[in-house]
Amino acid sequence: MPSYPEFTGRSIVITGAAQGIGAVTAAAFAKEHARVALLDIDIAGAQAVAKEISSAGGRALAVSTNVTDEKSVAAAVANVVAEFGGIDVLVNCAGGYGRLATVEDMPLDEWDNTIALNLRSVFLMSRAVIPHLKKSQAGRIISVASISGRTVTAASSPAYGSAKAAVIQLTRFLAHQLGPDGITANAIAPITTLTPRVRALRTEEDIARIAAQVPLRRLAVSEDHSNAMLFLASDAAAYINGVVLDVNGGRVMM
């Protein structure tokens, strides 16, 4: 596995860090001696992850945050800056959806809530950290999109897929507008990943069926995505800007 000594002392903000990809990514950055802020509405979960990181010798801060609420986001960012002195990397990992659905059977509030969690959150967090990233020598925004934002599958949510497609376009706007400030913005597009949320949504038959469609014949684990995000945040990726890195085992090839 590669190591990233440049992360030592850098401040990383990760949303949705109480479990799954966000939690694993936070631990991975901490292992590289970065300071990590874990933002999540599930503060107990975020605190548990932060405790594990601290017990392993890392530095972690758990911050109760509703990433769909402007005031909550502003307060969280101010908290991180007060504790760490600045922000170098934002990882927009918060997201998800409640159930498999069709357009026809989706209530408006479900649509609005899913769009807010997956898209508004990226806008609010990115906008809030931009002034701090401009002060960094290695400013990065990395957003978690989805294979559902790259192609259409029946076994998903139309609101989720639409939001993730929009995250990809928002990433391009950020890359274009922030490039002159030395800040890069990129996204990863994961396939179905064996997180606790996915295991709750999918049956074992679903998991086996999806894995059989992947050339590598397995679903992703959270580490597959954290490895990609560490690379995008590293100095080695300093000239990579506005891209979507498809981390899907070859399921969809763009």
Ligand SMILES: NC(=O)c1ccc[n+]([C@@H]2O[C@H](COP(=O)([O-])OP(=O)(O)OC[C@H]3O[C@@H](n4cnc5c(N)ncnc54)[C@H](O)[C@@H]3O)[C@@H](O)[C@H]2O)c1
Given for the second form:
Amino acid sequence: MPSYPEFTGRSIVITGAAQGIGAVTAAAFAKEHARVALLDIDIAGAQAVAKEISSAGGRALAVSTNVTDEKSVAAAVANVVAEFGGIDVLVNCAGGYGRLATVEDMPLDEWDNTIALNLRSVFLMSRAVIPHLKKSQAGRIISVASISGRTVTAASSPAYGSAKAAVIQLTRFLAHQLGPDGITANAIAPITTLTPRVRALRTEEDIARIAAQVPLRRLAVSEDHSNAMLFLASDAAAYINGVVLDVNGGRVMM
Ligand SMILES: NC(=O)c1ccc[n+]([C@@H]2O[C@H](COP(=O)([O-])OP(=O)(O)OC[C@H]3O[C@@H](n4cnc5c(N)ncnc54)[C@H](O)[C@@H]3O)[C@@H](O)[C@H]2O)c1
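Switch over from the form predicted on its own to the form predicted in complex with the named molecule, please.
Everything in the complex follows now, all chains and molecules, and the chain you saw is the first one.
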């Protein structure tokens, strides 16, 4: 496993960190001696993850946040800065969608809510954190997009896929506009990932069917993504800016 001594003492904000990829990523940064702030609407879940990190000797702060709400985001960022003194890395991980859908059967509120959770959230969080990243020596924004934002798959939602494609384009704008301040912005695009939530939703047959389409013949695990994000946050990735890293086992190559 990689080790990044430069993370010691850095302040990392991770949204959607109460479970799944966000929780694993928070624990991975904490293991590298970073201070991690877990922002989630599920405060009990975020506190449980923070407690586990603290028990393992890490420094973690759980902050109740609705990433789609401007005031909640502002309060959360202020809370982290008061506690940690600054922010070096933002990981935009909160996201998702409720059900497989078509454009024809999608109510407007489902469209709006999905776009808000996956895209507005990245805009609000990034905008609130930028002034703090500008004071860092190693500012980074890493956003979790999806294979659904790279290509069209049957098992997805048009609102979700469209929002994730827009997250990739927003990442490029951030990379372009913040580069002069020494801040990089990159995205990762995961394939279906065997988080506890996904395992509960999918049958063994579903998992085998999707895995058969992947050159590496397995689905991703959260650590595949946390490894990619730790690299993008590291000093070794200082010149990587505006990319989307497809963490998909070769399922879609572009
Ligand atoms: N798991 C996959 O198969 C997969 C595949 C591709 C991309 N992704 C993306 O990876 C990211 C993480 O996915 P996951 O499956 O680990 O997620 P998850 O559904 O397990 O966890 C999402 C977290 O976000 C939190 N959240 C939801 N709404 C929120 C809000 N308004 N404000 C703050 N927090 C909120 C939830 O409480 C939860 O803790 C998402 O952006 C998802 O779209 C996941």
